[in-house]
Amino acid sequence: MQKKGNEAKISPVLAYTMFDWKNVKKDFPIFEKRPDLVFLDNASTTQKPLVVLDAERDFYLKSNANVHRGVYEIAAKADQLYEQVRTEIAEWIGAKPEEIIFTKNATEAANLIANGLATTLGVDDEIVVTELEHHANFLPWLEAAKRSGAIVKITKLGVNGGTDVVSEINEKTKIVAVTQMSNVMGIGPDINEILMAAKKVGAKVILDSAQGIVHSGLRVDQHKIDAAFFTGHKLFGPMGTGILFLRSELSGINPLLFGGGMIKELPDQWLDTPHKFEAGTPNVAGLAGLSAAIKYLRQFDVKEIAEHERSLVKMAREELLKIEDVRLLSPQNATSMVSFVIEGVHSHDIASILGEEGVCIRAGHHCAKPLMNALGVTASTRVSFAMYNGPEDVEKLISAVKKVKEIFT
């Protein structure tokens, strides 16, 4: 599905897909300012369309005021915008508005839920995580276990990069915290199977959707997840915006932050959810931008975006495998990214040379040290795609990787 009002423009080089990525790319000002830029670090952050930049600027120009504090006109407008964004996000993922909590990023959201659930755990209770997890969905649970005496069980990688989470779930399992999509492998576990197994033993399922939501969507009403979190800057929205979906049955957990805007009566009577979890001044302008980003994204069919990205992954994999000493780490069914190593070349050297060629990728352990250890590497090179990337970007990537080989041969 193309953007409304635009017809598909298919040329021979684009015949592999019906998705009009070239037209989409025009909506992102950075590519007009930097026409030679090849941005393939989208798993780290995405570029922003003009409508997002305009929405943030419009807030500061017309209704800049703190929320839930003032009674004057622009403060009322700020309040209305703030709660309107909450409602929009709830509708998008199939939640109730009061189940949407604003944070500054996915990491804060993960810490909020882990901190809150830590008090529900006892000695020898089990928390199941996977080797696919980003540190944001790993370290908070280690801390929760340390505080409660619970045990963290880490499911191992399988032959194709997946993990058998279900086999680790038993009567002692209280929490299953898993990623919707690995930020290194581009795959994730079967959420439906995990939910079925977890619900049989009364365990809660927490989903890290920071990578997955933009590529696969998220509907908490269909999956009956207990909590899920994601961040705006990975779905074309501003940095400093995070979302925690917290099912209403869990609203009694303790807040993570304490201060203004969340207190009913001192010393410890909190406002109702979600406001009891939102102490301090929020990033209202950022949320205005996030609202614009979600509206922009919803013009498209998420399945067609995913198919477009899979076509680019397939193309990149095929060309990388033709280069001597390149070893792919992400499996063949990866959705939006390709991670690889070049034998004898450090990933930081690869990234540096690619950067000189105008190709932006990520190198390092990607905040996923358990996964790097499981893969037997200290670092890797990651190429991650978004809907504004196209075959020309893959061609420039491959040309730059070949230059790396020339330099180190």
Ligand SMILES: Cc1ncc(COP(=O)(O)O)c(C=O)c1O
Given for the second form:
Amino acid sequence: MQKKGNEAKISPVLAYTMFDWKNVKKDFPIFEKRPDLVFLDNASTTQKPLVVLDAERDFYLKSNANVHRGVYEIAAKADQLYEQVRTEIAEWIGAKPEEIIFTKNATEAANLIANGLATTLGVDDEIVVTELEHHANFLPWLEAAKRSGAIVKITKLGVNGGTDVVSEINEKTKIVAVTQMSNVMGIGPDINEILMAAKKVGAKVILDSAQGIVHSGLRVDQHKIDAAFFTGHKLFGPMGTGILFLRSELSGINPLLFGGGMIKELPDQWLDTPHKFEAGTPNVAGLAGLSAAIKYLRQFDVKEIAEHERSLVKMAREELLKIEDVRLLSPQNATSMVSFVIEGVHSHDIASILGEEGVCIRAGHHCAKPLMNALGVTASTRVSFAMYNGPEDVEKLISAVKKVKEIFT
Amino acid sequence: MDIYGEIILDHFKHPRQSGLINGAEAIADDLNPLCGDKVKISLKIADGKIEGFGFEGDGCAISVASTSILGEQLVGMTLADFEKMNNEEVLTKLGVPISPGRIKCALLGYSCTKKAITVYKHSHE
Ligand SMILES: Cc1ncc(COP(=O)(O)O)c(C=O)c1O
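Could you drop in the structure for the form predicted together with the named molecule? We only have the form predicted alone so far.
Following is the full complex, with the preceding chain placed first.
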């Protein structure tokens, strides 16, 4: 068992991986309900362990009340829970509790920061993003630029999924918004290098950690990022929970949402951060679930999970390459995913046939159109792993892909 | 029944009426933003009747084959009869079950043809 504190048991069959994914899988009830499910769409969303479902249900069963509104016992409990989750997440990523803002997903968090920073930008100021970005870390910056007159510079995709961000950073750069890990390529640019270059010219660094935090973790005390965001549902937590880490120095930016729970004095004296950014009723039950998900995840060593996923990536790559007309798009060192095309077969047809075989993968542009253009494809197929996947899943994937080839030749 | 039956695969590999018609009376393009399927349709129209159908498509087998199958049915059809068609009929004519996730692909050619004819009718009113 790899849960920390327990000794690792190495099965002879799976000697290549230390990770006891079979036991982990038992924590996820969907695999009991659907024993044949081959779920390889984890970069899109992950399955939920029972502890997460229980935590959500527990909130509604035992202490459902709104936050910031009531003085009765269960309302106070809801408040306490809400702030406790904030503290836990802060501790996990090395931030202060008041630097953690709850949103409904990564997209809302990205919009919050881009909208808030837009008013600080002027004509000819530059925002640097990469061709690897998910639309969530791309479109909000285009909008911010439209409103402020700033210019968005997009760094080109280089060899092996790399991109040279640093040489695009200069005195005009005010913001560098980059992905920690691309949701198509499974790798990201060197954040330390970017931070060094950005700090020299006083630019802010914003990190899209939606994929990265799951497979590499996030420490904002080690990397002096100005803001970072991620989404609960890719972290084994519930949908409808997102986190923006906003360094205290930036807490003066404008809120994105206005309404209840964010005002000190009418008409426009806001509460202090983080509450000024959290208008309206938040997803308290979801956050209880997210807290359980993070606790669940923290039992494991993130490096061990990454290593396990890498061994699955390696196996999938080797087997896919044996199939005629398969072309891999993602690099060899991708942590948790393999993106590919089959020449002559559209990715949606691949996904349909795999779907019929019970293999869940994603096809399309993956909300990363600049990257698709750079790769010279309109769509691609992505296989993405999580800690509960094993070699069996790869075997089923490969036999389904072979079936695609049979149908289309 | 298998969605990738012989007929679908045959139309995908050998689309009928592939290529745009020179001097077409009606033309339109459409896109399925979900998977990036693209189609462009050109129609030869005379005396209220579709006399020719030609298309260019870049997309999945379902979108290409369904457009090709549709085109075969449309040549010779009056605009009045075309207007009586609906989504269900188009899907039924494909002869295979289309899963909810693929309906947009299967109707891309049809919706694009509707678009072309609407534009044509506006300019001939
Ligand atoms: C890299 C990256 N950023 C942002 C997002 C957006 O996440 P959400 O849809 O939960 O807002 C995703 C999810 O697809 C992603 O992969």
